[in-house]
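Next up: just one chain, as structure tokens, the form predicted alone.
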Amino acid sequence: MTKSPVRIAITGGAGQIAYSLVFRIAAGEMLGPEQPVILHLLEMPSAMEALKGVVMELDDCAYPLLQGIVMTDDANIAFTDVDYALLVGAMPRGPGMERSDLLKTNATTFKTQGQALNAHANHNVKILVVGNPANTNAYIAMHSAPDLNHKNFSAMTRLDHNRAVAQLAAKTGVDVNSVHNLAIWGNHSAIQYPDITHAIINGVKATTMVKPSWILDDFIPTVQQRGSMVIKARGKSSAASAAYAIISHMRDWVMGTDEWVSAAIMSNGDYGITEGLIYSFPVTVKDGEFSIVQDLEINDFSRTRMLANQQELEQERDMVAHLLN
């Protein structure tokens, strides 16, 4: 094995998403079969005993790529020298919880983690925020880490993207690999906008293969509410599907892709979206950097949905402004 190990921090290391994630990372699914890794697992003090059990299982797998494990309840230790930070741990959304409840509960956590990343992480660290509300938590972490490049912060809308691809493929009777150029715009919330305006299925425009009523009444609401549907069915938030989306997001970020994928990154004003917001766009990836797909024609329906997401993110931004002064 010739490559030096990279360090990957995962917060909420004993949580259900992490339990679906850490073994796959250790097996090489995220960074490839030749990249050794050292896992930095962060948990709350009350969950350290459970985290010990996860570490025992990792040890028992005897993964050739796993070169070490750091187990801690201190963010300063967890983020020391890390190359990748997966901010998964957050108060989960339960039945009946509002986004505002999550925002108030989790905001201080992501400020603290942003500060720790700024102080201790590799300055080229790539940071993915998964804990909800992911876009604004990423915004908080980014502004709490002034010495890190804003381009190295993202929030995950890849799970929404995958959900949208699966729904469209099922409706049109094709394999998911046949669906291209789909996008998630905006916030990882109940008003996110899954957009098939530009989607292509086996060379055919997707909008010619489905009825407008299905897009409006079935497709968009299903993608928007899928997380709530999973909670209603399982009594818990999505875990395995979220872990797979994390792996896909990070693998593409590191290795690149010409395919359209969706990621929430800092807006520079593209498509008229307020600068500075962490907003989901259709992107491609090259040399470790996201590039927003340019020059797309945006119809009135799409513009209205995109603007609603902008306004929601502006409201969330304003709710946490006092934390960032």
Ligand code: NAX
Contents of the next structure:
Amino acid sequence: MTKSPVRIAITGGAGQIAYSLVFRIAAGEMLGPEQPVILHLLEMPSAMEALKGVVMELDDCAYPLLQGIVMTDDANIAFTDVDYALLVGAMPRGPGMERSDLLKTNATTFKTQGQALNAHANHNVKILVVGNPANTNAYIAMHSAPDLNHKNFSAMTRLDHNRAVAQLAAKTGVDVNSVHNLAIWGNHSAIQYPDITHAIINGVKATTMVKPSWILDDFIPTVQQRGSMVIKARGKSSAASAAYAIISHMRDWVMGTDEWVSAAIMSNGDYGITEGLIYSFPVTVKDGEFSIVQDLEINDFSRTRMLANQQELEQERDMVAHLLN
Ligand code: NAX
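What does the same protein look like in the form predicted in complex with the named molecule, given that the last one was the form predicted alone?
To see the whole picture, the full complex is given below, headed by that same chain.
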């Protein structure tokens, strides 16, 4: 083994997504079987005991690629020299809590974590925010880390993308590998816009294979509400599928892909989306950088939904603006 290890921070290390995630990363599924890793696991003080149990299990796997574990409740320690930061941990919405309260509570967390990344992480650190509200949490972390390149911040819509691919493949009776050029636009929220306008299935336009009523009344709401449906069925929110989406997002970010995938990244005004928002676009990846798929024709149906997402993200941005000074 000749490669030197990379350091990967994972917040919410004792949470349920982390429990599906850290073992796969340690096994080499994210960065490949040649890449040793050191895991930096961050938790709340109240969950440190549970985190100890996770670390015991990691030890018990005796993974050949796992060259060390840092376990801490201090973001400044967790992010020291890290090459990748997976910001998974966040406060869940409690009973009677308004969305604005959730935004504010998590804003403080992601401000602190952005500042700690700025001060202590490797300056090329690639950051994926998963904890909700993911887009705005990524926006806050990015604004709290002025020395880091905004291109190194992203929020996760890959699970939504995978859900959309699976729904379309099932409806048209094809293998998921036959579905290409699908997109999730906007916010990782209940109004996200899964778009099959440009999707191709075995060389045929997907929109010629399904009815418009299916797209409107079935496909879009199913993708938007899939998370709630999983909670209803399982009694817990998506964890294994979220962990797989994290691994896919990071692997593609590092290794590159010509396939369209979806990722929430900073808007530079493409498709008329307000600059600076962390907004999900269809992207490809080369040399460690996302590129937004260009020159797509946007019809009125899509435009309306893309604008609704923009407005929601502007509202979230405005709700936390005072915390960013
Ligand atoms: P859990 O509640 O099981 O775990 C979260 C963990 O984070 C807990 O152990 C908690 O102690 C810890 N935590 C909270 N605040 C922290 C902080 N400031 N620093 C360090 N650790 C902290 O939630 P889980 O199911 O793992 O979900 C984690 C987050 O992912 C949630 O915000 C959830 O809403 C979000 N999701 C986002 C998805 C996406 O596609 N972007 C999909 C899956 C998931 O719902």
